[in-house]
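Okay, so here's just one chain, in structure tokens, the form predicted on its own.
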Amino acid sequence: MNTDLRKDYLGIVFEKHRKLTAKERVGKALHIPLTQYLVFSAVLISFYILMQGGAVTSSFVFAIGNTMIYAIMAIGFCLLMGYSGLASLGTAGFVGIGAYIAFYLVQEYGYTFGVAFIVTVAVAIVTGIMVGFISLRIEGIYLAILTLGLSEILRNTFISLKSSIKIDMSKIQILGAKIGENEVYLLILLVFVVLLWITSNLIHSPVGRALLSVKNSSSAAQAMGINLMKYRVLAFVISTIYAAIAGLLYMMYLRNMTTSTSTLLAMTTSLNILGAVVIGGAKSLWGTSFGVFIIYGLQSTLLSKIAFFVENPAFITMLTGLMIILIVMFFPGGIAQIASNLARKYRESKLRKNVERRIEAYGRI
């Protein structure tokens, strides 16, 4: 038998009848995707614990909760990019949508969470239905300038409508219980971990399968019967959905703004998702939350103590944009495509090895 062969056969057959040992039992229950979710879970609730026991400082926590509400931003725009091939750069009118909505009936009208979570999703869904169908007759380039414009649209009517908007932290209520500035970090944890696993769902789904293939070539899905606008339009959907979602979640947890002056609802916002999910990787949620990291919680968490980027904000920029480059031009799967290469070669060194070590011990019997 040729050696190769040998080896492939005998490394075959020793992995299928060996017992696990107890880390690799780990390890095969840390690659289900639940399991990950609760592990990322109770890291991020970590934080919220050693502030209360003073181990951590209250600003690192708000910004970790404020990275959040951007990466759901990013799995939105990730689904929509990396899933259906559709570009936009309309996020940060999206977010408006959230945000307005919170601050009116929240603030207004005195409307607890829930309610205010409900219209913001029934407003998101039908604009991301206009914003579908208009995709289904103007692709690439034009469909991300119209988006745009329609981002700067809806920019200029909430200013027109309230140049600076302001929740009062004691109108802020869930079930009819009020809760405190800190309970908010809470909940959009549990949202940021529940729409990564929906999402995570749908991307393994026949839906994502649908999505890839209409991404890959819409003629190909259209001839294996595939619905075009229903997919294209579901997209955007889910989306907008996560952006105003993140809209309204930054209004409870930062509770003030000043649209003329905020770079959130500006176009800067839309470009640093599109960075994000480009440094991260467009098919993969991990990745998309590190690049948010790297873009939006890189700075405040970690650099803000160090006096080089303390003097120097504008590196860590300079420095993202080198990324953008680099990826682009050597990885276009992003971060998780230099991960899933490097953990691919880790596992054939490993089973290389222990392949070698049983034919020398099968050898020796």
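Residue numbers count along the first chain shown, from 1. Computed from a predicted model, the values in this text were never measured in an experiment. Rigid core (definition): largest C-alpha set, two forms, superposition within 1.5 Å. Compared with the form predicted together with its partner chain:
After superposing the rigid core, the Cα of S58 is displaced by less than 2 Å between the two forms. The rigid-core alignment places the CA of N354 2 Å or more apart between the two forms. If you fit the rigid core between the two forms, you'll see the Cα of P332 move by less than 2 angstroms.
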Contents of the next structure:
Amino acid sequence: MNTDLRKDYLGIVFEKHRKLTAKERVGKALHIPLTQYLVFSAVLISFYILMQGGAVTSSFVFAIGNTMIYAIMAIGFCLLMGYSGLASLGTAGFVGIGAYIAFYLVQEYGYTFGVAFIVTVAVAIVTGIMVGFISLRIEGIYLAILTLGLSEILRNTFISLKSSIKIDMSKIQILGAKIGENEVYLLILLVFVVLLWITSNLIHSPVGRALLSVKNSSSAAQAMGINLMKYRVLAFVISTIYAAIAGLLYMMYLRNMTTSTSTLLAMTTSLNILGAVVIGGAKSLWGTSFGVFIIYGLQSTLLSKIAFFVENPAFITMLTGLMIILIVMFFPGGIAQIASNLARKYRESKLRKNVERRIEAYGRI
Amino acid sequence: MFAAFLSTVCGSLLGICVTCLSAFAVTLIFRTSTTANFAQASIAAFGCYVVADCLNNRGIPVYIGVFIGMAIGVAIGLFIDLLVFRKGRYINELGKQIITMGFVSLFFGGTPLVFGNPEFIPFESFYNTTKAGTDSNIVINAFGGEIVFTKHALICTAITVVVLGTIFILLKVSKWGLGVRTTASSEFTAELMGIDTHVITAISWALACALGVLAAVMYAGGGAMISASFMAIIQVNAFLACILGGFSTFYGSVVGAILIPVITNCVGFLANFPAFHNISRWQLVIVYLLLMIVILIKPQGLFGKKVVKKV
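One more: the block was the form predicted on its own; return the form predicted together with its partner chain.
So here's everything in the complex, that chain up top.
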């Protein structure tokens, strides 16, 4: 027997039992979500370190931090839309809840970040349950309209409460220690990565499977003993919590907002978050984060040197709209689906080449 | 006091007209293609910009310009229905809704690129009120006080009544109306009965977008600054009106659209009493909360019919 063929043959037989090379081991480790998130956060921390060294401008790092705040809203929304099939336009209102809690607790009453965080989550849970029960009573298609109305109520309430809010840097404390302006970036990073990890675990847990079954067929899910209302409200509450946390972090990071003119609490934010989730892929957390980067980060990081985009900031909004329309029409899985399709094609062509090479070499497999 | 109250209610006349037209357009699309058209307001704003451009830069008067704007609205409506909804490969109800949200982003970004900054349009010139030096208000003395209308609101009311009246009569008696009603109750059955539902939905989109532009021009004539999002508040009200009246009838949304501006102004009127002098800040919040309570009690809306699902 040809020695080459023998080696190949044994290679196939012992494929499973052979020792992995270092490269393969790294590849395998990168398939575990937690490793991915650790690598991801290492990259983001490196921006911070590079900024201290002066290699990266602080506006770049600021834009990345800003993008992460919107990404927190988006991964909550991803769970709501991709995994339970509900489209809500209330994100902006819930962001406002977090922002105003931050203002009242941190600025007015001098509490630390931890207290504000716990209160934000608690208020978001209560609001989410209340709103969820009201709006989910009505059939699915009305939900977006109703949450749009609710978000208007919240926005008007906030404007009536106080039309412009501001937090002093000196008031922000974590565990009793004051932190600097740039360290808030690390705080956002920590919250973002932890939430990513929690969400990814949730998606692969029985709860995530139940949500997915509700999305795919509510009748079949009910027949399997899944309580529709319970899981829909749960998804709604989770997305509310994420939005409120994002609002809290926004006030920590930007520390200043004029509610009546700010786009943060207007319908634009809700639409953009929905757009980010649709563009990136409603079922993929990485896709969603990438979608948010396209909408919120691209302009201020990579395109800030190109004069056309600086002069026409609305262009990216228009492009977003166009992408949403085309993606819903032709690629319902978003960029994540396009990427995985390309990856599969690449793997298939590699495999085919391999087989062809063997046929050429030995005349048979 | 009663005259002041009547005056307050009449103050909401323009709001009623604009909301009625928008709400009817939303219902028309909702019934025929089972999607909520979130782009209603942005398409209307785009059409209104066209009208303003005709008036300011080309000297075309409003009563001709509005037809040009409506034609643009018809074109956009047909484009969405014929080229986007029909050509898409994976379109379902949620997808349609998201596509209309995509159009909102498209117009939010595109309108400033095409027309530049938000502008104010001297629509009063159309009524010769500023030129001739006449008063833009009409005052009636009744009930021991003065009831004030604006001429613009009266003209808009007349137009709205004629337009919506014609459409309702057509819905009742014409073949097109029969087609719309059949498609609305079940698209599949309508197709089996030999109705070309594609034509019906296309006409509905065209009509709805044209009505939207008409409403936007009326609203801008009342003194609103035109921007890509200036109709957003009207759209929210129109949606809530549809929910309040119930999507299952055409007149329900119109009744809802009359109620919302009237209730808003009535709540605002309470500020005349010393006990509620601070209420105007909370006006919208109170109205929306009232609406939410009604929806909680009657999820199908005031005129809605409960749909019983059969297995």
